[in-house]
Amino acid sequence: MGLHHHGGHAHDHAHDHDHLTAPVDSSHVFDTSIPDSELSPGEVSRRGLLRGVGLLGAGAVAAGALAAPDAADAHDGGPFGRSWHQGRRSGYQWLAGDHHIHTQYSSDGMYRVIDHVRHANAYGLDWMVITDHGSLAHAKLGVDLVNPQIVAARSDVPDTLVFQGLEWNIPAAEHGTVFVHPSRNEVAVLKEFENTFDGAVTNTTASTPANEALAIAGVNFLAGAVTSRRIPDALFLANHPARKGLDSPHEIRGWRDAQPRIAIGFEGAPGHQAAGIPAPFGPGSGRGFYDGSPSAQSFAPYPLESYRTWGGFDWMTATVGGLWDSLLAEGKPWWITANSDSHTVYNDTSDRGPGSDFNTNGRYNDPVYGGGKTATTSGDFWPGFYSRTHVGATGFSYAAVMDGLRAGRVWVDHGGLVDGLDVKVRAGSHWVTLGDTLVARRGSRIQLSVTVDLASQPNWAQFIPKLARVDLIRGAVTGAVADRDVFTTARTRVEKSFEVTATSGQVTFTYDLGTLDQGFYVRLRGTDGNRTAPGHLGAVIDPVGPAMDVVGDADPWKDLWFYTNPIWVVASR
């Protein structure tokens, strides 16, 4: 089995043809402002063909009409995204975002939409998703009432894309982000989804087979809404998947396998990253509020260590050879993200609006100045302040961000550990980047190249992070598993670590992945090196991985990591 991307969608199938080129994107090819040197070999070839038949240069007009229709849809002019100036990498613009944010329309939120959007914009985010909690009040009132604020924010802050979504109480499981492409039906579809499939609204939170089936039906509903063209697009990502042990491996596989174009991944790192700051200066809880223990609803085989973050990342992602790798080893595209889960912000001086009646009105009144007190027990940061999800997009548009997420062109970081990443796996002159699959002839020489833009300016804690090491993690593609509750894979480990001694500028690594024999995947992570320990599955697999975070003593700024999504390499027949 191989896995393959065509124009932003992914599917599994047996490869019966040679496919030695990077994905071809029409907007790149027609956009003559992009030099040939910035294009993939496939794109250069296609541009040459178009030049040869006179379709480029007739050119500028055709390019203007075809190059970036999504951007034209999103803007009348002005800047295109906060990250746009950083230039293209591997043919894409890498747009920073956050898919998990709560407002005054959440039962545990406080801020107005515009408060979050302005902060996100100031902290450098290009896109964001409003995800108020699913609840009776939200389903009845909030999902409608928040929409005008979102629409207004889209107009008021045009260089940050603002999606509407909700935080789904997944039947029989934890929470998840569900969001849709803006359209005239965005509210109607979200409202129908919430009233029919939200576990809190339908009283289906218990871990039963019937409720698990309802979750699958919810994912299918979203796919149907796209197929029937009620909405242009929809995505679902599981949030804080290991926090309570509710998301069993077979449920995760079930969501993904039911609708791989809709259910695309989970949070590699949860929000609430300030929660571990020691008291009395902070909440003194678990980083990410990962401070719990198993319940009767939890998946019993998960170990106690899974209820903690490791270097701020969820155990499913942080464990080399763990659950995430077991999915990747199957050849399943399943992606990770990082976000704020922002409800109430650490050290903020606001209060909820006085006289609020959330259950009656579906919202809290607008926040007010709190009189000088600071929220030291709040565990959240503003969107973009600490956690970022960087998406490789073909343009600045809602569709391009969703396509990039679906394609897995994603890397995530905490605390501005690095400014940028460019990762390629190549066979000869043909290459692919994050989330994609390089199909090469058996016996081909495979190489990895990584370019890191080191942090060049102080982060929001007012220091310049220093990258100390980059780890290459490699796993064998072993195919579908018989036991859908398996959460380890035996043939994944850290293959190589690159020490970083430079403190500024750019560093580049190249690594020979050997002669292609059997399919494999690679993924990267990097660290400031402040807290490391042998990985959960042992030092042979992961000698210097992230250390398990200590409840009550986990300053997030003193333990920074980045992670990338994988790249697969498979042999053609």
The other form holds:
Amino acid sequence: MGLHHHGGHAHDHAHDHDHLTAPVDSSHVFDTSIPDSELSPGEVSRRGLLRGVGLLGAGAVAAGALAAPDAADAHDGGPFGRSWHQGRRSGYQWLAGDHHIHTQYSSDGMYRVIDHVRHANAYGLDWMVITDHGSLAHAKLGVDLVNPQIVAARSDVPDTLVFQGLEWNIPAAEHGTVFVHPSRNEVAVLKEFENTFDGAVTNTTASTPANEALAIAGVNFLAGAVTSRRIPDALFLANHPARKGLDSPHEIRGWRDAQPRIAIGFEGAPGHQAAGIPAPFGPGSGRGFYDGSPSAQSFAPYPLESYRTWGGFDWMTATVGGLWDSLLAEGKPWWITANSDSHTVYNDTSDRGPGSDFNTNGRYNDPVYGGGKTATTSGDFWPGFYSRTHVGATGFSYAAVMDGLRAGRVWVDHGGLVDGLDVKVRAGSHWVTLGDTLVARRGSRIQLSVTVDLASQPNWAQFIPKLARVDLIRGAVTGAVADRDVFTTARTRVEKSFEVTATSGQVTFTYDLGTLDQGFYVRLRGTDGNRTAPGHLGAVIDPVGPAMDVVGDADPWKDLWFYTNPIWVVASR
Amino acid sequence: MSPAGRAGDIIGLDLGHATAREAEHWLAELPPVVGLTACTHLVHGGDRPRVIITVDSPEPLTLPQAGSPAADEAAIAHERRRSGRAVRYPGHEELTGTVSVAYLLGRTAIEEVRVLGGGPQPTALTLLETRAFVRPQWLDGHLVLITTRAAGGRIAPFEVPNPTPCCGGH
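Having seen the form predicted on its own, could you give me the form predicted in complex with its partner chain?
Expanding to the full complex; the earlier chain stays at the top.
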């Protein structure tokens, strides 16, 4: 078992090595498929102890190394952020990550790859994607030059997986993350993709039908690169989709339908989450730098409200019954993620390297100490500091992360709102988890069970978040739509809200989803309850949803949410 | 330029501007005619998304010959007060700093103020941070300013003067 080597960070040994003396005679305690509720009080207590020191971590159990101190060391005192320290959930190792990060190879970035990787690792990320902007300089120089830094970071920080990708200027649309599985050809494929299909490189950004077609061709190119085995795998996620109204519903459907294995989703929450912190202490801008309004390039029917975030989330995701739900109601797998979009970090003390010439060199010189000022107008957090995308993986590997993303075994949170989530939808003894589809006989009783590990230690703003409520959102599967630009669906709403009064430990909900008749899906949303408002489509659909963020007055730490991807239930014949 | 603009007509101009900002730069060159209203209109879709200008002037103006079907459509929409985002309108130069809603309604052609995104609707005493960038639009026959809540219990126009550019603008 490839135990995670902690590249130089201090371990917390405050637990006095309890695991060395803890008896290991009770297999029930270690079998995480057995819920706490089925254990004796003594076993529950022992499990809690073991969990606390990390011995119930997925790696430790998988290694069969229950008595091996180094296995425990791999998990004990682990940094906040890693969700797998809570144990193997539904048989998966939940790996926290970020697919949208910029370095000195972006015209608006500044940091070295290793700067981001070391921070991401310290802040608890297991995987990350370096996504410098597609541009003439990047296509010519940056995409090559950044690779040795990424390769070096992979060995320097082995317990965080570092993918190479790029931020695609999608022709006729917004930006997107494109990334590939590491391989001999990772640079060659990314470079060919960028030179052929990037909107900025090929001057195809305008929202025209020809450029929309080029975007589809780009997605097809990635699929072809995988099919022909040039690269082991590739994924595409649309970034900040509602920011400027550029991603029309038919374009999103077009990417997905062209290659559902490649085009898998969009950012449920954009990065730049510090951007709304009020001036003079912060940028005083729109949260996520969502402060735009319609342009000639935008999709005309989108309402003004779509140009702002709601509780830090993109309007397409935050609106119950909105665009995301309209895809889910069609039965289309389409996943949401969260990320940092980290370019320049809020309150960081560094400056761009002096004497830089980005256009000539394809990079900024290495950053330097800024001499005592802090970047109050920067709107970003370090990867893992605030936003996390938790992926249910079958192991700690690049392939497993990509497979988990593609399968939609993904939930996202802000500010460490919760430590872990386990969501199952059952029919009898048969169950599935996030992203999956439960196929059951018509007439079966369907049940939802949710276990939430409440936040157990302070987040990076130094408070322990308090989960106030979990909402169950349910929608009918109504099939394909005639109008590919539709962005609402009529039969999705908040079906049930679970108030959370516990402030520590685990909370468990079960909910009877009734007798299966027509296909449906469920998804979950949780909140600290600090800022809420009726949903964009009305209180009947979402009585207590996220409120629209106020430009210049959005403290991201006082408005925390988590979202899960959906689970479908369909009737077999 | 040719004397295309007659008093009393609303003239549509298809000058090929790609953005509202470009169109506003062009509009800034118009003479300071009292009572003039000039709007921008977005042309979405097709092979040439662009911005059309419409001008409603009580005095004859020298304007370029730049008609098109889209420009005609925009002029009709402006005339019927259905759509169009007003850049120049009576009183627009009054709107700098922070003003009350009562001041705004009393001193300019804006007829209504709406707040998006929940919260109470504004009263006459509600303070508006103009950011010196107030762009009302024709909606349902009225010149309406769409606003959102701002820090300190104030409101501000929905549209900000310098939105974050595509790649952070560095």
